[in-house]
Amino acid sequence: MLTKYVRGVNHWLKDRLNHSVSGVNRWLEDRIELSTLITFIQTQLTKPVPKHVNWLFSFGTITLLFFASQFLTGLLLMTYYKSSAESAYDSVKFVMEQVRFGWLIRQSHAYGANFMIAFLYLHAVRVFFYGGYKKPREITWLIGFLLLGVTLGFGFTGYLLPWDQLSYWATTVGTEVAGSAPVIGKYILLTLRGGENVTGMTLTRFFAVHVIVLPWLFVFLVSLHLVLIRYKGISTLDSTKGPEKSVEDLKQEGGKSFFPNHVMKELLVALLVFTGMLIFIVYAPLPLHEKADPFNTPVGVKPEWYFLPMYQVLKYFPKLVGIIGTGLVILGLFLLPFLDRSPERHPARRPVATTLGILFVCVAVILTILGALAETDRTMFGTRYHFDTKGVPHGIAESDSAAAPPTSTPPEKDMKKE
């Protein structure tokens, strides 16, 4: 008697549950649609991809999942922030020794902002090898560019927030390097200062374009660059001269539906990624250094590691000229679309193309590794060498490394309070 009046139960529950879901769905698809909605998503979802779509396909979506673990953590620190030259580093310091997981989120949001950056140059590098920038797709990678423009500001106005030593004269060397442009760069410098000398006026800046004007040119940006992806699909590896493949051609030729299999890589490949950051958060952490002290210049102040290539770069030519080939390298990074006229996309077909871009790379990394090395002392090989401000080591004598002053040692090391 008992299971019979329970199962009349769960059958009227049942039957109300369905009406009520019923009488919402026939509520929405008055208004919106919904059918029309559902169906344009399940076509979107299910479209395939080329057959060439690989592991490397993942950095973009990685950079996407960065952005939004950025913009959590950002809110949670806004909570204790605070924007002045007198409170911003208290505040920092604050959030990691007394907020409950505070260390946790701080460390997230800085090494999260280096992961996304990285991400974001892997994602251009890959697009580039693979042609993905030509016809009809010129549209895309500029809008791309400009989201990278975007994520280095993120990067370039986040890092002075903590308002420690090390971001201070970073921030105050790279806005001297924006401020040495011709004709407009004194403008530039004290836009960006809101004055002659990174002061609080600065940090207040920063910290506005930091959090509003950024992330919403940034949503803006990456909304319409996932909607054109959508709408031309992943691009193939054929030449821009035939007409682009249907949905029945990719599916012919071994292209599998963008879900579930596609969309399970780019989860996997996002585990692993965020599980390795886990890893450094907990045996490298980020330390948060002396409080800023414009009367006190560190010796070997360098931006962070992803401007270091344009910055090493002025150490070798004329101040003026190179930023002007510098500035002109971005503009043909820009226009590439409409440089390369090539109609081939494979990297074996492109073999100018390809080898400049090989080259590119291999410059920006080891101007990377010049900048990191430059102004420190290390030991290679069991040999002590200096490394002036080009990279270029120099042999150390015993007996001239025991008389070397203690500034010798990079600033990294030498402001670490812990």
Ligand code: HEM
Given for the second form:
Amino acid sequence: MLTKYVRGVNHWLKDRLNHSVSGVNRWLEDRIELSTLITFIQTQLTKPVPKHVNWLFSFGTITLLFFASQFLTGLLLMTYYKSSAESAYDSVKFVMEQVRFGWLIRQSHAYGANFMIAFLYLHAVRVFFYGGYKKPREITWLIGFLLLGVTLGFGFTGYLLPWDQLSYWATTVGTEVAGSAPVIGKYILLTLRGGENVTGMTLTRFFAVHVIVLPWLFVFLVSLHLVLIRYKGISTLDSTKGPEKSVEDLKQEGGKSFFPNHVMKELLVALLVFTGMLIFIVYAPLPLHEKADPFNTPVGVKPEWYFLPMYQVLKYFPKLVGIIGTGLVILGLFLLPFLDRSPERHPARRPVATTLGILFVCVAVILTILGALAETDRTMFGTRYHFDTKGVPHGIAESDSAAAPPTSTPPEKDMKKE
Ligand code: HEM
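Return the form predicted together with the named molecule of this protein as a structure block, the form predicted on its own having already been given.
Next comes the full complex, this chain leading.
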């Protein structure tokens, strides 16, 4: 009796629901031709991707997901953050120690920045080796490169916001580098700092750029980037001399539809990456160092890892040569689609570009490692070494490093002793 009654109610509810859904559908159809939009979305989702597309092609989406996560956690952090030199540090400390799950939000935002940049670098490297920047995707590359600039801008401006020793001095060093550019260097430095030194004025500027200018720029550029990708599709590995493959060609070659095949692959990678980040957050949380002190310069100040190759290279050449050289390499990478005229996309069919690419990545990794080692003391294979500013090791007696802690202790360790 009861089952019959429940079934009846169920039936009635379903009937009502269907009726009102189709009513809403009809109402919307009359006004905004909903079915046209749905057909468009369906066509986009079921478009096949080329057969060679594998999980390496998920790095772009992972970067995008990190942006979404940064947006959300950043918004939550803003509800407590105070952007003045007097209270910025205390407001971050408060979030970390007093606000429920505040530590998780701040750690997700701080780690998220590092993960986002790491996946962005990987994405650009992936695009390079698969020749994805070649005709007709030159504009996609140019916009991607601007996105890289905006994302590094997020990292640079965001790093100062906690106003602790490390962030204060890293910003001092970073703005100094920008300030040593020829001719306009001085103006860049003054504009960035809002004066001769890093002060509360710098913090206010960085905050405004971080939470207003860059997010809008990012959304604008990423929308263009994604529209172009959807419009042109992911590139095949064929030469650019022939015509672009049609949807039918791709299907015939065994290309699977974007949704659900590729999307599922991307979601799986995303799950692994975000779980990885959570493990880092729990087992190796990023510290908040001592409050910024403009009168106490710590030893071995350096920028974040993602700027280290550029920073380290300046140590091996005279300043001007280093800055102009780095600038030219960056410009060359930006204009890559116009400099690399070979029509081949397959990495095996363009050995020179592939070799240069591998060399470039190796040099960047080596410079990052040298930069990380520079001005630290480490024990390796039972011997204690002091790494000088160029990252060259010098053997030292155990007693030496213990006797002179302020100059030989790595700054990271030095600052963790709060
Ligand atoms: C935050 C920044 C970025 C986001 C969210 C993003 C997102 C994406 C996505 C989702 C794709 C399609 C799937 C894939 O290839 O991974 C893609 C493709 C592409 N991206 Fe990005 N990207 C970003 C930055 C960059 C950068 C820095 C570059 C290069 C300098 C770049 C150049 C390209 C190119 C040329 C393609 C087309 C590749 C092909 O068709 O094979 N993107 N991007």
